[in-house]
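Here's a solo chain for you in structure tokens, the form predicted on its own.
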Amino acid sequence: MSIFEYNGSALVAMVGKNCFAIASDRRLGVQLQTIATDFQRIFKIHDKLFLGLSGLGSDAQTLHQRLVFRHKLYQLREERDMKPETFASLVSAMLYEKRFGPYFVQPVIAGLGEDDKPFICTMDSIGAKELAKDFVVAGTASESLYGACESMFKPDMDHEELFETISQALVSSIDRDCLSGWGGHVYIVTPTEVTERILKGRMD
């Protein structure tokens, strides 16, 4: 088994008219043993810019705290929010920095950059970033996700369908992996607010 399944995860981001989506499992294992049933994989950098880290837990952790110190370090020698493209830069250039110990994470960035044009990227374990304009998908279901996604996506939807889509997506796609599940944990992003949801799905 590869270290980056250890934990089992399953990460979505998608994107919509002037909105996006950042979605993910909350189940942490042991291999095929879980530990705990709300672990976080998202994690808010500012209102409008979002990271999420699958692959082995610890290093997620660890890799978001760093990463919270340098948008800090940012925002008060900048006194602004980073772009998420700055920021997309910033997370490729550490991942790189350890190339020959790397964090064992596979990282989605999604945000909403100048006249609130979403941007997704992903990118491997040493930070080659991988740009797109519809979706990116990461973990253990990415496999699943790819095919939830590009059967269900469609261009400039609005932020409610966009949350009913990546959400099917998402319950779809961790129903058929044994690594990820135990509901999601889903936000929907816009210019002006921030939604939060959890969903519930097949508790085994």
Given for the second form:
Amino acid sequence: MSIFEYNGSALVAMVGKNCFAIASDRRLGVQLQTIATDFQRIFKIHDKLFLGLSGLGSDAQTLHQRLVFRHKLYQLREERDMKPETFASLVSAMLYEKRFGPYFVQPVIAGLGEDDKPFICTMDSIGAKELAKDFVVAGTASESLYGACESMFKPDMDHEELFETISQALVSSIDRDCLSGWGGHVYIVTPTEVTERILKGRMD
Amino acid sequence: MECVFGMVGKGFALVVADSSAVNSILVHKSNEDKIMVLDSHKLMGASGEAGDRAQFTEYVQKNVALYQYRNNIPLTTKAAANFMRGELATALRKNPYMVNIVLAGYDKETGPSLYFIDYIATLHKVDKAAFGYGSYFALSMMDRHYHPDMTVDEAIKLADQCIEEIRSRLVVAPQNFIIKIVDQDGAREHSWRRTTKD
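Switch from the form predicted on its own, shown above, to the form predicted in complex with its partner chain and output its structure.
Every chain and every other molecule in the complex is listed next, the one we just looked at coming first.
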């Protein structure tokens, strides 16, 4: 089994009209055994920037701690929050630093940039950025997620429709993946508020 | 076939570990204490490579004590768990400690807590945790019978059921088990479950 599939994960982010959504599954496993059903994969960096980390849980936790540290330093120096594009470049640089001994994670970055324009991107474990205008996926269920998102996505959805779409895409994909599941965690971010919802899916 | 498991009850946390020290087919001793008392209100049940287990648990215990001497205040369970995770993560890509840990602690402000830390330094706060081949039986048993806010008697009864299951269903089941408990009065040994005397 690949090291990326050791803990199991599913992550998806989608762009809507002046909003974005980022969602993950909740399973923490050790290969075939499930350890916990409330594992957090999406982290808030600041009110308009969220980071999802799929792949090896340990490296996701290490990278999250390092990134929070870097962002706090940035906030102290620049006296403002980091833009999503800048943060994505930071993550990419940090991952490439470990080019020959990488972190086994695949990050998904979603944020509201200048003028609250939604920004999403993903990258591989050594920091190759993939910017997308519609959706990005990561994790063991990524192939299913690509299919589900491609068929369900429409541009310029409002936040309620976006929530429905991303939830359906996530749940249907993780139902087909044995290593991810046990519900979903969805964040819908608009310029004015952040809504966090827990989904109940097939609890297996 | 080492086994460590633990659970959180009402105002306490329990850790159970087997007590066999094995080398290939030989059982060196069957009264090895694998649950280290880190400080007055923390228990650290560890399983894995014997040398790494002894070294790492002692290292953590001494550093937890050092923090208390330096700062005049004990570490919280969460802080101790994160310290352990940090050490395991740093060592992971150099000289990994092959040790899986169940950390149980009692804090005055937050009550009892249990942390799952595996050898790859994955940290998660849980209500019930188990490591080793025995975990397949212990976790299933706890999934069925565990409920939040159990009393000490109920938790000991559940631990006994898990031990019974491990004894009867695991091909090379450990002979003896040690049970330790931590609550507001501190961390202490609760009892042994013996099949052989050492």
